[in-house]
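Encoded as structure tokens, the following chain is the form predicted alone, with no partner shown.
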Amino acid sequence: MRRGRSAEGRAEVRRDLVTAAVDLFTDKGYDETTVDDIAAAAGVGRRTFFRYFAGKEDAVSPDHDLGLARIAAVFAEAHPTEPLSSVVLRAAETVFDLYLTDVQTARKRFALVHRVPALRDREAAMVHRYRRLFTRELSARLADVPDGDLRAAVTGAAVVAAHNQALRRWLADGATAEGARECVTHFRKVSGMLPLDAPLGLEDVTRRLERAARNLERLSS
């Protein structure tokens, strides 16, 4: 069976061209490097190379689409009783483990980033949808508060630039181990920053408890 054909195979043929693309632009150069070598040297055809990533420049990002379905996750699961900052951290922590699963390709991607162009203008893109998604999961659960929008897209743009901030300042100590501890608790340091601490009226109370019967409605649907 081919690998492309279960979930597991899927995922394994990704890092695998992740991985040679990494390589490749590292040793050859971007500019140098074409899908057709992406492809040969993941073992796979161009045809299966663009079922994964739209051009070259995609190959070398981790699976943004993941982290953005993980946070969803998050607040869609989150109890209605538990701080909106915690679920807020929590959220944005999912990330971190597109990153730690391989740490030698989050190094060398680290340094590529920094190198071109058009990965640069690719990462920057990635960062609006993760501050967009934040700011709408927020908007939601702050419409009943006041300046609740505004609390929204400060916290959006305050969590992303915080968990982008802490991810760089590990990846250029040398991304170990004991300093993915540190970028954690770096990263958590943003709570007390946060403009999440206005008192919850019962209308909203009421309103994050309707909301967690409709999703267990649907879960077991």
Second form
Number of protein chains: 2
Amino acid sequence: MRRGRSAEGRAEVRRDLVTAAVDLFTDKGYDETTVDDIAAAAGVGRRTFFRYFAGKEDAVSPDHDLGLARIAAVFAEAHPTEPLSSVVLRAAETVFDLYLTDVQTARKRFALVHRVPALRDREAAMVHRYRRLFTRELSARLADVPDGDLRAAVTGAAVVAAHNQALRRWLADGATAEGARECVTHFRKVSGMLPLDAPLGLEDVTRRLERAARNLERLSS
Amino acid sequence: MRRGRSAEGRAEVRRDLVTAAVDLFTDKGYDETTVDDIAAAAGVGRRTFFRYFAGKEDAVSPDHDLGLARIAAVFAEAHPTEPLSSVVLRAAETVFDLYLTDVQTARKRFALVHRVPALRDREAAMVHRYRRLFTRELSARLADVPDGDLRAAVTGAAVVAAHNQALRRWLADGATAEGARECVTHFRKVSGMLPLDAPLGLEDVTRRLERAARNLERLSS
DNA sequence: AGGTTAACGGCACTGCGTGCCATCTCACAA
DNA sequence: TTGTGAGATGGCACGCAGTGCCGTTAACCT
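For the form predicted in complex with another copy of the chain instead of the form predicted alone, what are the coordinates?
Below: every chain and molecule of the assembly, starting with the one above.
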């Protein structure tokens, strides 16, 4: 074979497969494109395709694992005294960069995902994972707040929904480079809609302060 | 054949297929169960299975179309002057009955859906449809409110998330009959977390009143 | 009784996803 | 330089999902 164990070779094959899949799906349709077509267009065997992607649907939007990792990193490295709404906003905004850079690719993927039912469902499953990650991290940090699990679920869903809505609006408005800043600004308006610190009693505040102090102590040890 | 065009016969076959699928999935596993097994256990041919369900995953939880129809009906029949938060709550609560009645079935489905990845993704796609329906209905009713689309997206996601969180909590707490009332009560707490009427200026209020008057006039004609 | 309609079952076909194995290339060591 | 092990590949074959097609059968209608 022409490639050994080179990591650059793997990334190159992966990119070729993604572009071939997106082009073929856009050109002749999703159902009319077989995995053999994608592999042949990328110059590899059919068996190799399934070594890079778990299924035909995964050839589009292969960056979701990176987005999930970034969110988890923001939560893991956040200072214990930083307000939750700030952490949540920062975590969600790290995902924007995955879309706002390759504008052409983002537009093609968006059109594909929202035309093909199989890709729509796949995207929904991915959004579900984002929501679950947010909810889990928030739930752990709202353990001693009344209805913490409910607030975590609502906040996670709200943040993910606002993120997708801002992205959708940006794409519908032409996906310009200067629109990217306004996209993030628009998304940040969600911070006023989150049920995080609004109706807390005095004892809740003291509990949260004590918890923050414990976290701070644990972190500095 | 033993069944003609009888509607009762169709519903009976459908129930047999669902119970056979759930039992087989629970017993020998999802991947280890073929559609042939389900059809044979229900006493019908393999081809007939695909006349009742679009795929193997749809044999579990076949009531989602009914839930979507109920939500759409609540929105369609709501009085134009009813507050949006009230309509949203009522719409979501109509879906609870789909789960709170058959407790045993709900428990089995829950365990299955959250164990099998394919069924999890299918459920996520269904939740996505619920969220889209809520968001669409809300977006049309928040057209003349600042950031109406964002509020609609956040509210739809929050309501669906709270619904699922309440249902999950109820199932985790044993899924008792008396717990059903508390499940709905718990869900209703989401009404205080929705960005619907909170920060509205005077001109927004007058706009909404004018819109309600227009809707009322259109409805009475 | 004869015709119509709708559901069913069987058959064959395409394509996805996977296990298995032989082959090739690169890296590293003797 | 040559051998060796590990990673990557491609081909082959298999099971199964989903679909189109068609003959058959049972219920309904006139």
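The model shown is predicted, which means the values in this text are computed figures rather than measured ones. Take the two forms, find the largest set of C-alpha atoms that superpose within 1.5 Å, and that set is the rigid core. Residue numbers count along the first chain shown, from 1.
Positional change of T34 between the two forms reaches 2 Å or more at the C-alpha, relative to the superposed core.
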